[in-house]
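The chain that follows stands alone, in the form predicted alone, written as structure tokens.
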Amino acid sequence: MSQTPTLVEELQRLEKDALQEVERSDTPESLEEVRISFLGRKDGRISGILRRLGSLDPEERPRVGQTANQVKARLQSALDRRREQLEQGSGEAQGAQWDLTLPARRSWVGGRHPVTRVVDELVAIFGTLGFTRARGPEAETEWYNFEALNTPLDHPAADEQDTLYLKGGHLLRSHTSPVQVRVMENHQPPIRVLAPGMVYRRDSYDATHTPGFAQLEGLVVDEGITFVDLKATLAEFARLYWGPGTRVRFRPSFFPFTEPSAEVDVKRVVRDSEGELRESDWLEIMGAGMVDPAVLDAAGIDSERYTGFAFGMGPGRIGLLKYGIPDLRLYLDNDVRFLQQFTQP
């Protein structure tokens, strides 16, 4: 009797067993085991039957090979279908664990940092008073950071603004006043500029001091500039920024690059916890003064013909007053809960 019916029958019985195994598989892993058991190239049961084709007569081999290919195709189709069912069922089971009634998560919204907002506001206000924005390098030389500003390196004022030194004789600027010198070197009066930027000092890191912070300085140079112009300009700025009821006070002070010099305080009109308007305490907001003639001469401007005034403030501290922020370190902590308060455009 020929072996052909025996091999064909084996293939048919194998197909029946395989389809039952496929239906019983309840995980992708068990289904993969069934596939390897029946269709694996090395140890698969169908491959084992095909290896016996060599013992058949040549005219009988095509029938067995054809039957084997049909069984493999039907089995592969059943495997694909069952795998799709298992994946769909897994997704439905996972979806059953989701609470679709929960509110959607809010999208992240970007915004300007509060110090950046204050700088932009100050630049806009002084822009209405005729000031132009100027920039300069943060890595400076001792000449621009100290000596050109009437501050010899052995002067106590240089110690107060000691900064971080770099290789090659440069240092991180301790104020934005070097920008004023660079502007005066490259432009003849009339000059009216505003110079915001980062500065660096060997300060402690506490609620009112940080080693790196933003500063904004203004400079005006022209014929006939007096201290009256300085007071009028800063008083108008204060009213534009904090409201028409804001008052300004000037107290004598000392800066190497201005003479006379003053500390500038403001008294604002604020609303208390009960909603009533009242005046705040006097708060210092900046230093200012008339540009020292030595600074004008160092920049190549005739101090006999021109005079000027300068002022400098910390936008970070201005932001403390404007937004009621209690600690400068909050600007630098990178706490999203703090920064989200300023996500408005």
Ligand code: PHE
Second form
Amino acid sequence: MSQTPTLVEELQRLEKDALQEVERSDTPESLEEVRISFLGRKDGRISGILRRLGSLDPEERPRVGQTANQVKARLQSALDRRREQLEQGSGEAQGAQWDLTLPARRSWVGGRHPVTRVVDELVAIFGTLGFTRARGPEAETEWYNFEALNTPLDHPAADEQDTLYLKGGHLLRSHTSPVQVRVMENHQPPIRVLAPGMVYRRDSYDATHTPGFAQLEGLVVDEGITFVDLKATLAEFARLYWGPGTRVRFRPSFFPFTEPSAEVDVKRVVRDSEGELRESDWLEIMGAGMVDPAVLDAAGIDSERYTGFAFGMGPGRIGLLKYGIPDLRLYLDNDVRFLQQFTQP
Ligand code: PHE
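Form predicted alone already given; the form predicted in complex with the named molecule follows:
Expanding to the full complex; the earlier chain stays at the top.
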């Protein structure tokens, strides 16, 4: 017999080898090497066999040629299938695109900003003392921000609260006191309101200053309101917020819109690192005072008949104490890792 069975047999053996190597390839690169070593036109093993066709009887050539073509086709489809598998699994194989062992992503639950939480707590406490919440615009006029508050524009106090001026004669309010003027214009006493909101000042941006911050002011106007009411209200607030052992201190101060005026400090009872209760340092928490009669008059309230007191504090600073936050800028960075810590109710 001629060599014909041998060549066909060779092709069959070669196909078996090739299919095994295809299965063993685990990267697109090694698969390509298998392809070249079997199907490569110049040095491929199938080409090598076909080159020996010339030595066969002419009648036998077609059988070998046909077998070779079938082997090529099967090998090519095995290569294609394997390539597809490798590409699908490549995330895992290369550790790149997918990691099926990662925990699933949870849906987001929003939370109140820590400053908003403090504002809501303060509003709730003052609510028990009869205060309601009032709001006003952040873009104000000089009249409401300064002049109606007994602060002439050439007064140094107007410089101290230097702010950002907008086109058209408006400015960003430097405190929430203008809200109180607006309330007095629209309501006759008794008045008991809280005005929380953002205020703006020309200021640096560092751990203890930001050019925009939240403020919360309160106003009480009625017949017979005295400094005793101011002290009692603010001392009661401090004990409700920081606990019954909290002490309050009033230091004389100056604001154009109040007379007399005071800075209010608190001394809290805190646990030290050993877990022992002890008193904190005095900490300044707000400005306060009796509403200047000129402010009442400017807002259309009879200063002969009514008196009042007002106070203002920074919920952001109170939040620093409450949550042990080291830097005011964290409130404004919008870093989810920080804000996420306040998603619980
Ligand atoms: N408006 C003052 C400020 O922004 C705070 C304040 C309010 C002081 C009411 C006294 C009375 O600094």
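Numbering follows the first chain given and starts at 1. For the two forms, the rigid core is made up of the largest set of C-alpha atoms that agree within 1.5 Å on superposition. These figures come from a predicted structure and were not determined experimentally.
Core-superposed comparison between the two forms: CA of residue 83 displaced by 2 Å or more. After superposition on the rigid core, the Cα atom of residue 306 is displaced by less than 2 Å between the two forms.
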